[in-house]
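First, one chain by itself in structure tokens, the form predicted on its own.
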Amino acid sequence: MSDQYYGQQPQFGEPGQGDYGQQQYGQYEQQHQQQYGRQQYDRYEQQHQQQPPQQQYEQQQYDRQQAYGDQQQHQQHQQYGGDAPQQPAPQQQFGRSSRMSESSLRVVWVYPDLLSTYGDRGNALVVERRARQRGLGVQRIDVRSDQSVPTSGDIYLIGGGEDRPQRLAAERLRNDGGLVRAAENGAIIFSVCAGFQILGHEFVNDLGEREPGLGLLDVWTVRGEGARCVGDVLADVNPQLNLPQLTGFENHQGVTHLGEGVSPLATVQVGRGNGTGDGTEGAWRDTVFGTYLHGPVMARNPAVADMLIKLALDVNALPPADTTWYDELRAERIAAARPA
């Protein structure tokens, strides 16, 4: 870790909102609710609650049988475990064997009482929804900060948070050790904003001190001295991940530097990303991912949720699922983010 990035001791920490100025933050929050939040979230919740018609359900059951079958069906191996595609898929690079239970996909939502800013809980809803659309059973586990983090999950999701909750979350995750052990076991971890910083080596907390992270990503975060990173983001994803352009929004003061042990998740076309001025956004290593994008990011980018599910299943492809609602939201937000 290089000390050249620190210099003068910052007056306050991350990224989140914390001490940035309650009036300015309140104005931004109000504007955000008008532009991004309530209407879109209600639309998603309404669709999420609707049960598919019988015909769609029967088709999903058929797809599930065809795609996953039982262990006696050699067809499953031919479809998912046969010849490698010409382009390397994420799960091949990760070299990961499936840990998923036979009955359900285990999705762990970490510390919703501390880290759930800007509707990041929506990421858990989207992963759950996208899995069920493929006929998969899902067991979602919401782990509060006074509970132990289970080590047997398949996908772990961590959201953003304000400065003090971020410090508390980091302390408890370090003391608990469950998330680190899960990562060592090959679990998939996807983190947003404050959660992203916690996965790194260190960040600056609400007391202006360097706070140790979990060291799951080779990144470290300092307080930015310039303008806060706020607004819409469009970013081109690392080609190795084979994902479409990301859309989301950012709101952080932190500047996250990437070490040699990670690759950028994406390169920004609109927005600030990691705040380093080099165009990088987020970070990625093996099955551990970090990003600054809210939205929630998986509602705007369902292909990210599908990627995590494929990694959990250790497959190259998933049966198709309806993306009508997501496509409409993506088109709306991408158009809004692009310069006039």
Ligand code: GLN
Contents of the next structure:
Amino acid sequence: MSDQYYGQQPQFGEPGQGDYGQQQYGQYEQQHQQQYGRQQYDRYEQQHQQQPPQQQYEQQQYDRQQAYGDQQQHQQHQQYGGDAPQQPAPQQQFGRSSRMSESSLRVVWVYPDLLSTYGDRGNALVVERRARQRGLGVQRIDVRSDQSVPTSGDIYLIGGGEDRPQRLAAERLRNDGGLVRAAENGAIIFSVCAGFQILGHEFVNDLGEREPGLGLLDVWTVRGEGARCVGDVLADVNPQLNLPQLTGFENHQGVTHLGEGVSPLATVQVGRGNGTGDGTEGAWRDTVFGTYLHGPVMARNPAVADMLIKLALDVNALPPADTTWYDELRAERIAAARPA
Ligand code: GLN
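Given the form predicted on its own, corresponding form predicted in complex with the named molecule:
Following is the full complex, with the preceding chain placed first.
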């Protein structure tokens, strides 16, 4: 089905004067490097890589050596070091080429009209905010379900939804094909709850039928027989992702099984997560992520937003950015989730 079917392809806005694009970010990095020297910058990166996870909440290091291999680690320095790359970066391990070739980070929020329960919109706001705090320009595009999903975004966010909107969203996303094409191009996709289920092979829809998903994650969802999974969640993230403990809120009937093509995103300490009884929460492969956590999850866990930004920029570290309010929210919600 053509892109026109659901209406006009939404356009990314032109970067405004206040927008700091990739070039400016490059300059920022250069200045940062001039100030501290390349060596110090490298040391700064290494130090943060050596810190235990709890201490590196502010500058989470995405451990590319583990997760993405040496090649990408090496390319990061080529691409965002002092010298601008002369050639486009070669295709990387997972088919992901460097995306930030345009002037701004392009954040696509998929189907706000159908999928945005429990303030999941906050994920788009937090990703945008965390990027801007680092002097990055951001073009955020909200793609309604009657529009085509653009294929040229850097980060795609898709939220939760009630059963019927979830079916409609899955149907439209399948017909549109934009999100799948973006994934094939190596886009970063972060999905929550209904969005997570839609990224899988199939889920059970509001009519009690098995509804095909997009097959972007090797997971499938059945309807849980027991009580709905509702409440606060605390979960330890897959160590490969090098993130602090996740706090979130879950509310779902679906139970999601993971295939061999994905790793669990996290292991629950409190809460149900995927609902399979094995403690797994969410799923992850390459640059595609799924979780059951609302909250919104990025507001409670800004390190997740930072991880996505680092993936988009293809860097291991970001300049520090204030987390005072996030820290307060985290502390409050973690305390609330822990059994007395
Ligand atoms: N409708 C799905 C379920 O109940 C997802 C719910 C949600 O996104 N909060 O499993």
